[in-house]
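Here you get one chain, nothing else, as structure tokens; it is the form predicted alone.
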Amino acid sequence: MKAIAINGSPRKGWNTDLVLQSTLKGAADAGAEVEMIHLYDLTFTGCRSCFACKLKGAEPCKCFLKDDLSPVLDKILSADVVFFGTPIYFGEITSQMHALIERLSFILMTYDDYTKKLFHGKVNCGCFYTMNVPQAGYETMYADRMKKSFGVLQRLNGTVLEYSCCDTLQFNDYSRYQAASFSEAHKRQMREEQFPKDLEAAYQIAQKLCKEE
């Protein structure tokens, strides 16, 4: 069994980044081989319309642009489990996991019937996001978004499951930046009491996404 987990934030070692080392802890666990994979080491753009997939007779399910996501569009499609975390920035995904989610949306369907799936295998995934926001602010603005946002994931045949880490905390010293809104006692409240739940949530989900048949 294969599992990977795809880091769409820019920041490692913190919070999107020490989440899914949960998820792959608990992939490994299950007994899965693991690796992780930091989109802002990567060179790459979004599509570039040059329609190679998209030819008669082209290798289904294939990126053909000469860039560094291309190997990583073929991983997802080979792994048995892909956990995708990215923080929220105003209320989106990351750029470059936007990129990656529309490189593979791309590839994934075919202008001759937008309904048929081209894809036959069956990778189940796990989506994870970390935000400043509470849990409330989550629910009511980003929580149906976020769901459209990897909606292609549904064209990999298994399941999907998502978790939102919220209200988390942004920096080691709050003083030293602009950030007077924030309360940086309750920050820190937050990572010592509810930062650890969520790590253990993300290991349980990779857990149950790796033992699925």
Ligand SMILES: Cc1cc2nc3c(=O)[nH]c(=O)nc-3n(C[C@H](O)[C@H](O)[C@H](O)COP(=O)(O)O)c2cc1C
The other form holds:
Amino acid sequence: MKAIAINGSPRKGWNTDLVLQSTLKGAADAGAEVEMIHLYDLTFTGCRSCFACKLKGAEPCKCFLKDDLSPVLDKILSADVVFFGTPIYFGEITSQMHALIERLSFILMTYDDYTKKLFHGKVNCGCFYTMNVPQAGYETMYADRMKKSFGVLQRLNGTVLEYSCCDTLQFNDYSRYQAASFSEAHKRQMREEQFPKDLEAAYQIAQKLCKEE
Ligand SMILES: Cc1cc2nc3c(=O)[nH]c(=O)nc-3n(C[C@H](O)[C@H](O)[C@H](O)COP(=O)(O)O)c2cc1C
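Having displayed the form predicted alone, please output the structure of the form predicted together with this ligand.
Full complex below, order starting with the chain above.
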């Protein structure tokens, strides 16, 4: 069994990365071979509209662009489980994660018939979002948007589970930054009390996705 985590945050060692590391621990403990991919280490763009994937006779579900993301797309389609992690930036997934979703979406659809599924395998997916707002803010402002952003994962024929990790700690020392709208004491408390629960939830979701047929 192969499980991959895709980090859509530029910050290694921070919230999204830590949540994804916890998913990979859960997956490894469930017997999976695991790999972390940091999107911000790679050089790639969104879809370049080359249409090589839309040529008659082209290999299905294949991106022909020659950049660092094409092998990642191949890995996603050959994995058993994929964990996507992104911070929320201005109400959206990060630009690098968006570029990945754009590329993945295009290779999974055909203009012959928009409803046709081109991918016949099965990949279970976990989507993990980290953000500044508390849970209620996520529910009212972002939940629908995130579901839509990752809607293409339905084309991978597996189970898709989501988890929102809210009210995260953003800096190590709030006193150094212009960030008066946040209470450092509250953020620290969330980090100490809630974040370990988020890591545990990520671990459990990973185990569930790895064990699901
Ligand atoms: C450019 C930028 C935009 C952000 N926009 C939002 C936002 O719209 N809503 C929100 O709740 N948090 C927002 N945040 C906060 C991050 O989502 C949050 O700190 C997240 O946990 C960071 O993940 P990381 O620690 O993996 O980098 C933003 C952060 C940055 C840097």
